[in-house]
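We begin with a single chain expressed as structure tokens, specifically the form predicted on its own.
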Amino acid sequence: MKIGFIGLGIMGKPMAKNLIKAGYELVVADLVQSAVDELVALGAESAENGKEVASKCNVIITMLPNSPHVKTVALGEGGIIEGAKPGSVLIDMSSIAPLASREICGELSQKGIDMLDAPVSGGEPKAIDGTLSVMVGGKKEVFDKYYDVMKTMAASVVYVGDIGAGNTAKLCNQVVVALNIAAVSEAFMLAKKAGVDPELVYQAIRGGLAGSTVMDAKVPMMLDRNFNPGFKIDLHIKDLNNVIETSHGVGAPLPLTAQVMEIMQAIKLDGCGIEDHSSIVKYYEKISNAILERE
């Protein structure tokens, strides 16, 4: 199977490198030469945008920041549905809102092409060892079609219902991540000004009721002030603008997800937004005057 992929980032390349190892053929498009380039040294093919990976391939993955960035290279000039075949299938993996994707959706059926949005959560290290969480949205059928495809970049795929609720699904992932992240914060931000070594609490409650997928992740990175992105500040402030834009459309009001992205507005300001989002606790450092490492 040949398969195109557009969006060699962070997440996209290692994921495209993961199905090239898997075996598939690989047409690939990034407005980084240097990222397409490394995929070619691996046996990809190049092509010039989304109009020509789509002639060449009746799969297309599509891993962009936000929704217009997929609007565009589905739907504009030189877009995917230029190049699309009736039967072709675009499977955007970007982590856009939900409204959108329904909307390109929309236009490639027009075209009698299929679309599933698969967002993924897991940030780099995911990314690179194959296993991130997919969340699907779509046809149950071509769901099933091309589950194979998607488990090759995961540990974990699950369809969660029609077009735009994989979208949905990673919308409420967010916030999670979003306020254990800033929890965790809090929490050993107080061991550090009450005099207590927060690497031993983190020692002592992380297989408690308290443990987290993100604790486990974040705390480390704190204390050793790596605050390389995994997954950065600007792109969860991106997801947090279309949670809350899609929680007001839907009557859900989410009070503590607006104060976290206050609080991310504030260390971006600080020049905190290309770092990773486990530099939220810059903010609770800023606020306490203290800084939480290793001891």
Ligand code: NAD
Given for the second form:
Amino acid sequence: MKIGFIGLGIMGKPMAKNLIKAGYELVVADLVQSAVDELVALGAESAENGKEVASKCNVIITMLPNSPHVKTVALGEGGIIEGAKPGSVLIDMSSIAPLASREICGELSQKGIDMLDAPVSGGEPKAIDGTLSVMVGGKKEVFDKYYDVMKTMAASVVYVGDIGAGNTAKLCNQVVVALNIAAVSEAFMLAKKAGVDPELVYQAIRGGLAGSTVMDAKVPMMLDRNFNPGFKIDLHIKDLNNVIETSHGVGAPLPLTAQVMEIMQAIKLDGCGIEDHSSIVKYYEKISNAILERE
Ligand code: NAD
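For comparison with the form predicted on its own, please write out the form predicted in complex with this ligand.
So here's everything in the complex, that chain up top.
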């Protein structure tokens, strides 16, 4: 099967590489030529834009930053809609607003093009290992047809409902991750200020009820003062914007999320937008006048 892949960033590049490893033929596109060249060196074909990708493949995956990028690549000039044949499918694995997924799907369906919204969780390490979690919205029969393609990049692929439901699940995921990083930052700064070695506190509590995937991924980064992304603060702010807009639309107040959003806004002003979201700890460092690092 020939698969189109558009968006070869931190996540898209390793995901595309895993599809090649699994034996799929790939046609790739990105604005960054070096990312395209890397995939071409592994056997992929390159294309100029969504239109050209779609004219060469019936299955097109997108892994782009946000709703406007997916709208442009899918529906804009030189977009997928101009090149795709009826019966093709767009599997959008970007994290975007559920409403945008529904709008894009509506436009594509008028040309007989199917769509799944299939955002992922797990970050770069799991994208590299092919062990992402994928949450999928769309028609169940389309999900069943392309399950194996998505499973090539993932440990779990779960159907959650109609188009937009995948991104709704992803927004829930991003709320839990944001609040969890803030909780971990708050707790470990307490340990530091109380004069107890944060590394030992981590070892003591990680196996109990407080332990989490977030704690295991982010506390070692914080203690190493390694804030290389990973998942950038700017992208998490993008997700929380989508969360808050969606929550207001459905009447689900999110007081804690709003507070963590303001923490992210504050550290962005300090130049942390392009850092990993574990840099939330820097907000606590500022208000506590201490640095969280290994003793
Ligand atoms: P990224 O910024 O590293 O990659 C995005 C890529 O899209 C870039 O290579 C960019 O050049 C390309 N692009 C943008 N507009 C384009 C266009 N018009 N045509 C072709 N290419 C275009 O972002 P990322 O970290 O890979 O994230 C991608 C998506 O996955 C986002 O929605 C993000 O929220 C989500 N996500 C990221 C992570 C993570 O840990 N990084 C984890 C889960 C989900």
